[in-house]
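Only one chain comes next, encoded as structure tokens, the form predicted in complex with the partner chain.
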Amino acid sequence: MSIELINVWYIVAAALFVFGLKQLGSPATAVRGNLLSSVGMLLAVAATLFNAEVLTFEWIIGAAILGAIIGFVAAEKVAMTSMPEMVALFNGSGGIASLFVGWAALYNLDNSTFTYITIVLSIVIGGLTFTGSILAWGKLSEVMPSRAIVFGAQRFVNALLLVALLVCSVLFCLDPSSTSPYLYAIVGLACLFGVMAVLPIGGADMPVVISLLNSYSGLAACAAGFAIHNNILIVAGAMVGAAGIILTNIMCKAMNRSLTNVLFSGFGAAKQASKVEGEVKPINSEDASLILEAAQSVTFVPGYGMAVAQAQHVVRELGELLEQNGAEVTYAIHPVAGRMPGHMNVLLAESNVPYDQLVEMDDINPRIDNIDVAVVIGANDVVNPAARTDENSPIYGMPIINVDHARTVFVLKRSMASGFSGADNPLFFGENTRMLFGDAKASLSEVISHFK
């Protein structure tokens, strides 16, 4: 097969990857998408075997069979619950493969400087993806402690590593050769850097890290593609790299974190142990909808602000959407919420919230620890933890709905203003509290619009 014909097949394969990725994004078509993309992979591999440059097959066949068996067994044997660590391992193999491809490309004879640069890139990215993935696997499978591991000079060490990596790369490119000592230095440093980068990240954040490393392994393949002037590597690698970045970003949002926060919070934690309090964490409606989408139990806590905003209809609507999404939805009514007895009842009855979803304060409080998200809609005094803790508060002693014990709390109000009693509300500064500022009706409508 001529190189042109092979590349035509590559185009087909690339198109299949595009379709595959697209269809993976929707539940209805995801299975088909995965199939399409695997067909694309098959095509690409098959076409490559016809490449005139490929002369010997023994090595290939042996390695491929071995790899296929390992991959197959691993994929079939793994328990459903340890999927993420398995993905990490696979990802690591991809990384080291790119490293080897880049390395092997050094033995080509007519490399330009540009090619050498891309070779170094594929080695560095491949290497750090490899060790990073292994470490991520270790943390997830609890082979090693899953908590963030930090030590004093970490930042400094990492900076040093980066500089060394850069220097070695430059030196190597200036005098590239497959025997250059800098080459080994680069490989070593890249692997070390992968370890150092993942060490300070806690186990709970690993899925994000894996997604990010996944993006890197795409970029490594892409770099390898440049190193050996191969089309399909570039296309597929770049596409996966970009998709991975976006996906990482989405996942961060769904966890209500920023990427930098995920990557570097470990460092931060090492230095400033208890500065968290006193900080208001706003959230936007899109992120709020992502979190709600993932919640299995949601309780709405309406207050006077819901009445002011006349948000009762949108509240019910969001409640229905969440129910359809599989979440358990309740409405926790505090006896003094609003400005007249039964204020919330009037409004929620108007918007047809079923009576059996209304729960009283005394019923919700014992089980509020298990609520994924408590959505406080224009309530303030009735969820003010100062009533429990602060003897000087004007509302000290009033029983409240303990939303601060829920896993996550959204507070929908327009400002940081206090409620009827004028008391300050420490809830707004809580570790697990997110403020969704704005008129409650408008905010909820936006949340709903993101909920497709």
Partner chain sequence: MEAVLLGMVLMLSIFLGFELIAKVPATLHTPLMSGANAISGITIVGALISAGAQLGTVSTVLGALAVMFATINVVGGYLVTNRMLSMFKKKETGNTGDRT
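Computed from a predicted model, the values in this text were never measured in an experiment. Rigid core here is just the name for the largest C-alpha set that superposes within 1.5 Å across the two forms. Positions refer to the first chain, counted from 1. First, how it differs from the form predicted alone.
In the core-superposed comparison between the two forms, the C-alpha atom of I11 has shifted by less than 2 angstroms. In the core-superposed comparison between the two forms, D287 has its Cα shifted by at least 2 Å. In this overlay on the rigid core, Y304 has a C-alpha that sits 2 Å or more away from its partner position between the two forms.
To test you: the structure above is the form predicted in complex with the partner chain. What is the structure of the form predicted alone?
Chain alone follows, minus partners and molecules.
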């Protein structure tokens, strides 16, 4: 197949990427958008294999089969609670792939100075994306502490690493070679910088980190596309990079913080929230069912605790019972609830909650005063009133869902433990708050049985 015809197929694939990405913006069309994007990628890969410069199909076919097996097993085995960790590993896989593609491009004999620059970019961005994603996976899976890990002179060390990386990159481009010692220095420094960049970021900022690393993986792929002169890789990488940056910006606005603050502040490490004291008012499942039976409007506010308990299906079942009883049911979604962007949307979509019942934070807050019962399921920081009132709180200034303004609040938690930020939550001691302790899935199942 000629290069011209291959580029035509690339254009078709790029168009499918654009339409697919557009439809991923809505839960109602996300499945179709994902399918369109997948078809586009299939066309792109198939067209690339017709390139006369492809040297061996044996390795390609073998790698494709191995990748398909790994992907199938991972998709079958991964729990919905582990989806953030899976996304982190996907980002890391994209980063290391771009690093190897850039490295392989060094063996082309007709590389220009611009190509060598893109090779360095693909190696640097790919390397830091890989190790940064592995560290993010470790924090998300709690293989290591999820809190911000900071030490003296940390910013100085990071700045020194960045300067060394820039110097080695320039020296390599001045005398490029696949055996250059500066090449190995670049790889090592990039991987080390990825670790040092994610280390001071705490668990509460993981949604931002995940979307940022996703953007990095796209930028690394874009640079690799320039390195090997592949148009569709440039387009796809640029789209992923741009989408990731936009999503990162949305996440930062949802937390009322700048990206610089997220990356360099060591979230929660410097500030210590005021100690909250008061009397907790527990409630049992039978009394909770009686209050819900009388409610005319109920809003569920899911958080990571819902994912841990796998309670999304019983939440939907209770919502349907409340609707049959004449109540208006909504699901309030905070942009950074959970451990990755859209985490709660994914869980509720899995349990077939209607899309039109999902309400964003900015839309639910103006009418929360008229909600009879707000049911908080495992959420903590995203409903913590200290974000509005306590200047010493690490989450001060972050927009929250104002559930404390509802007429009655049920909080479903296993214990009084704080959220990722480590800040105590005054909501638990509110006059209108009732604590329903225990596993969220078991607690809601009991409420449903009493309600029936």
